[in-house]
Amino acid sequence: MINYFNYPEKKNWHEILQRPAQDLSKLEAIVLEVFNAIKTERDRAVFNYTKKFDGVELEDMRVTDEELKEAEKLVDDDLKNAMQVAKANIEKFHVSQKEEVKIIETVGGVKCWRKNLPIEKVGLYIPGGTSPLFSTVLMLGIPAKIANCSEIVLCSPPNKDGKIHPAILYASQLIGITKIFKIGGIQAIGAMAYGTETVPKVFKIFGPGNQYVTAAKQLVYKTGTAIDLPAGPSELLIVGDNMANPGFIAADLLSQAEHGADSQVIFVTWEKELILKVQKKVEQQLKELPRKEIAQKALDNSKFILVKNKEDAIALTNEYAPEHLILAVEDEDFFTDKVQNAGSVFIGNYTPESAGDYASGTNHTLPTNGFAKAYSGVSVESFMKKITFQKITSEGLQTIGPIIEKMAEAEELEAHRRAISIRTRSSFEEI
């Protein structure tokens, strides 16, 4: 059941805009429960909640070359091609990411710079629930190996037979990550952030997950492991006009909504005409999926919005701050010029949300629950950390010595300020 909004106050929009509630404290205490035991049984916890929410006693939770070949057998070859395309169109993007050092000289004799360095340690989480994510692998690896990043951990949870999907683990071998575990949820999480005798501590993880994964990585961020951004259930507000095919809405509308019964899709259009093609198709095409029921829990939370004009429209936009932000529209480029929250932008009839997801080179890591209003998606710059470097010579010194002693003194931190009268006022011989 759609939820339809005409022409609604800008007072009520964030009411109206509100996602599907999440409760993540109520999880806090079995996250809670896994970390400590972790901390103090490691790697024997990891296998005693492995085999209590998996179903899964592994004797074993790396994962062995002999499993890496047999997962590369079972992929079949059209599938690999397409993960080489991938591949190769995800590193021509994220590659030019790369900033080279630019050194500054603010004042003569004053010089200052800032130089990208490698994460040494990260861990990628890759769900492997009702829908294998392989394409997350390619989305976070590709970048983690572009920023030389000297450890990469990669956690998927294991099927009953205690394997990994093919497809991950091919992923995986393609670009070049061999430090992988058969570890899923909290104690994939906990493992990571804490380190067992089989898995590394990492310094900082990557990857979506369920609600459990979600609160894990909350907590894990509040005690010292860095996270890659906040997490919720997936998104996508389309804006359209007459020039949108409704078809193609429907469709993109669904490919989002199947993700999750806690998804949320959203239709924004002044065209009174067009709500109406586009509900249609999505009753027709939704018949057709496989994941129907999970897409129409998903549509329970979506909403459809007529707006009185495009101006009003970039403006809810922007108010919601999608993950993912559709345009499918005639006037491009008023839009694009005032987009200012969203994590990915997809422009015209042509260009569909899925194509972000797999394989046109941008990353589908992207910030959820409004989060666009503050974060980026994640790029090769998320798994490097940036230290600024200064040298100032004598004489630069002299410049700046007493502009610093001023402002030291206004803040009444005498030690400060004589560290600059120390050098300026007395010969090196003196000291």
Contents of the next structure:
Number of protein chains: 2
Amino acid sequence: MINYFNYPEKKNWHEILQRPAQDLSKLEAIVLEVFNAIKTERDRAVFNYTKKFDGVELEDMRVTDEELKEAEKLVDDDLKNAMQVAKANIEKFHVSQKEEVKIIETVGGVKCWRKNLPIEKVGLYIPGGTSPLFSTVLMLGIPAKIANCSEIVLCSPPNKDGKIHPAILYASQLIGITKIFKIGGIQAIGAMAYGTETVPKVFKIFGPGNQYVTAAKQLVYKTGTAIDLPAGPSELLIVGDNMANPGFIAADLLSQAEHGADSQVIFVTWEKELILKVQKKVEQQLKELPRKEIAQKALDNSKFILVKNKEDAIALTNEYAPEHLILAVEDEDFFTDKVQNAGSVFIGNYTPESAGDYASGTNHTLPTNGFAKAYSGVSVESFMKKITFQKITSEGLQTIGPIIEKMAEAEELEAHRRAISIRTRSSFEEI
Amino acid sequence: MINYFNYPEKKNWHEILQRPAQDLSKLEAIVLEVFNAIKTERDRAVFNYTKKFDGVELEDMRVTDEELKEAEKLVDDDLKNAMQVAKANIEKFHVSQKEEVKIIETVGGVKCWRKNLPIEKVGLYIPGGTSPLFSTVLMLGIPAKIANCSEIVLCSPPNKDGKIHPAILYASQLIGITKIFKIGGIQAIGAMAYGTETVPKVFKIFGPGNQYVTAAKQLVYKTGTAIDLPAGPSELLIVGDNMANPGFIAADLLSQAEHGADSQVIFVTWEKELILKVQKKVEQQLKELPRKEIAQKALDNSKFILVKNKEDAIALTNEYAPEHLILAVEDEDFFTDKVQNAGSVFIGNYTPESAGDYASGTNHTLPTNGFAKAYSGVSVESFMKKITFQKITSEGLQTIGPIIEKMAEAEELEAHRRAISIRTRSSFEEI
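The block above covers the form predicted on its own; next, return the form predicted together with a further copy of the same chain.
All chains and molecules follow, beginning with the one already shown.
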């Protein structure tokens, strides 16, 4: 079931580490159809597609206060308490991401600074399906609140009874998100990107989803709505040596594998015997899992790679750029110093990926598919943008004016040059 | 020539402030053709399209050391000096953007932090055309160097003699960029996104360009190469009152108008007489400009908007979200406190946009087309990504373990739960 690679040559790494290609072009026609309908028929189109795709006829797409109250009753106290603790941890880490304004005087009389401001209107998409992903409500909603976005819209598909899972509604309430809509898939992304009578138009859309949601997000990006991250299946790469516990590694690999048949699971080591030990533990533990069919499929594509040494292990890791990276190694500093490309890193035997998925405090919305080479995971900054400011005194402009004039002249932009000379070569009153 | 709006009603602002729609879908076929050729024929395809689109047959697409030396001789000392001063200012402001690592202990035994790392390989595109945009080399190259990107590739189209403008080459040398290629347009974006025998594949592409470059950047984004910003024509909005100098405002509006016929120029005030004064100055100054035909065309689409008061002026500004915003107003604090959406803000009578274009220290690669509602301009962070780290002790996991188990159970992800319980419910040796 597992694919083994023994000391693969460097030139073959790229091929070994290939992810399955995603071709969403076939989905574009249906996405465009839904978007065009939403742009013209707005709410009516959303109701129609909800009936068509989710199989439910809604009277109101808004979640009412009564439904929120009902959800609060349905969620048990232990889960409420767990969410509250997770919220506190996530808040503590994310609040530390807020930045102070630093005013820099680049030359005398020339002051420059940046100010962090919230993106005013943001949309969060929470998928439906088998698992109610209330943890994603926390991971997106908490930084949105810390950023102080003035309008936070949340969409999640209704089930056959026209309801959203109570845990999702409770998590939303806990954070203070009140504009919640029972809309799923393409129509949710379209409604938030273009706006309808009921759903406010937002400037940036966050959240995971299936291929249709991914294709829809790609398309709204092209027409000017920002998105959090390009999407791909979830991934875990573990580097382990003899200080690692094979049972722990197996448990972590399986926790990734149960996400979906397309999950990417990779184990890298330079300890030959460890591979067999981990494999044995994987086989044992797999049997006990309720989602073993899904996990099995993911394991069929998993890769156990034996490398020569630590240097090759980190080089291969950086080449792959995993979403999640577990370092169960003796020489932690060697690896943490050299890791270049990864979404989130879990260090040591007692830092499983599950911790970051739920409650350590870091965000679980992370770059997949090798995007960690250029993208960061979601943070408070993802919900903000920076504006630069500059203020120059009359004296400051006398200092840098000639520099600007010379450069503008060389770029053959005479009006740029004159915007300086009109200020530096005559008195205010003469103009 | 100028379009006037007197006290337009709020409900009409959106329409008044519309930008011309960009439809790049017609260009996709040619972009795809070039990309497919580059993916299969690599260097050969680049040479062919350079011959076809730039009308020049190159023997080598690399800029040689001799060419760099020659360029250094061709640039005059005053311009060299100007670039050096500009570089120092841009560096001073951008260096201040580097962030320290903050380790946060979210609960006892649970430590989380973020580390800023360079995007290893980046590509800079510098357009050719009439003006040699060496200032953009500084604006992209300096933050790339501060971020410490290990591979910085620069592409710019060759002229009919197979050369790149000496000012562009000198600016590149000044920063320490040595991988410079004579490639323009779609083939430059494709070569950097997919790599050829000669051009290294990069992870993120920066820089302005015409519609073909914009369409090419949109397409590489879809296949996993990050890009700096979605593109659109350059824009300036000025808010002025009676403390403003009509001649200065006119000069700034014209400096924006000379960029291109599609430049967006807007003047907003609540002082009725000021509109006529500025108009008069614009007419006077326009006559003297070498690029007056271009500026005239941009002015034909320009908007002078009379609003009731300061409150409406800032509300309209935030609705438009200008790339550049000049505040030539008495009550600066009122405006700087309330500005929500803008790329870069220029405060007072002696802070023309030209200053930020070249030498104040701020970056001139900014969000156009209303994208300032969700995007920031280019900064050192644009060349970096953040990795989150977490390290949990055995005791720390005992504390947050039950929380994670409860949440994983509620999300029906049993393997996630077990990755915790295997660590917290048995001793290390038992597993």
